[in-house]
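Just one chain is shown here, as structure tokens, and it is the form predicted on its own.
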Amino acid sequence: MTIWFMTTNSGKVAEARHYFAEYGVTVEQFEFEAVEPQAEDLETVALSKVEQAIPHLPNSDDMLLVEDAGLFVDSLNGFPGVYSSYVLNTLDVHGILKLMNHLKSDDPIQDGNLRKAEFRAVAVLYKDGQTIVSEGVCPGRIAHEAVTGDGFGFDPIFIPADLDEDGDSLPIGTIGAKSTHGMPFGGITLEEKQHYSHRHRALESLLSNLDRLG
């Protein structure tokens, strides 16, 4: 089984391949440039990209995967949200850090709450006129400085919340069974990131409903 992942981001493709490989599913990159619609939610954006890409699939029987994600920062009223890609290209991660520079506290829990944020991902899988839509969320907080590593996008400044033994996210300040110990996504391995990743959770939901596409 092959899925064409419509994205120009090789980092996203690597994550998807890493996950789907466990299920014997091949993921290939499909570099089609869709027009970004002006919308208030990720699902509308992702579905619009699917409709634009369908006529350009290598084969009409192929499966198409489109994923749209965003960083939503509480103190910035959800900004950059659906505009995350544009903001990343114009302000970069350091622009977000500057916008939040005044938000800090000596108390770790209060500091974390002041800098609360979450990654959200909406994934759409298309085949033969049918679509499955799923969502994944990763709560956490924004670091005070960026780290260098193998991450992409806003990974260098996003610290995921700890997880309990079942893999569920815990409130900020709560020590969990799994933790990055304050390290942003950009400073950990791809394998470790999968435990927290919003994209991983969205793709996992897609797989659980794959039989609906026949």
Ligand code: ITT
Contents of the next structure:
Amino acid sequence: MTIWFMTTNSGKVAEARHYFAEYGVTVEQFEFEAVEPQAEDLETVALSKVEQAIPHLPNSDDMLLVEDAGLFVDSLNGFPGVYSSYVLNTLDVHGILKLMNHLKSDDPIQDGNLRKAEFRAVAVLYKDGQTIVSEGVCPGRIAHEAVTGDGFGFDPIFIPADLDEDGDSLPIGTIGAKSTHGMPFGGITLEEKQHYSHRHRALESLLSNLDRLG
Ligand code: ITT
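Following the display of the form predicted on its own, present the structure of the form predicted together with the named molecule.
After this comes the whole thing, all chains and molecules, with the earlier chain placed first.
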């Protein structure tokens, strides 16, 4: 089975490929530049992209995947959210760090709460006129400094919350069975990121609803 993943972001393709490989599903990048609507939520953006891409699919019975993500920072009232791409291109991760420079505390739990943020992803899978939509969230916090390493986008500054034995995210300050020990996504491997990732969670939920596509 092949899924066409419509995205301009090769980092997202690598993660989707890694996820679907386990199920024997091939992911091909579908490079179609859709017009991104000015919308307040990720689902509206993703559904609009699907609609624009359908007429351009190589074959009319192909499977199409669109997944739209964003970083939502609590203290910035959810900014950059749906504007994440634009903000990354203009302010970069260092701009986000600057906006949050004054938010710090010597108490690690308070510090974490001041810098709370989450990644959200909405994935839409389309086939033969039908769509399924799923969401994945990864809670965490914004680091004080950017790390260099692998990853893309906001990975250098986003530290995921620890996980319990079931893989569920824990409140800030709770030491979990699984932890990056304060390391942002940018400082861990792609494989390790999947345990926490909003994208991985959205795709997992998508796959569990795949039978709805018939
Ligand atoms: P497409 O819309 O073409 O798929 P994009 O890079 O704009 O590519 P998104 O709209 O999904 O992708 O993402 C919005 C921004 O958030 C963008 O700058 C991404 O680099 C960043 N982003 C998304 N997922 C991320 C992740 O897992 N880690 C770090 N940054 C991420």
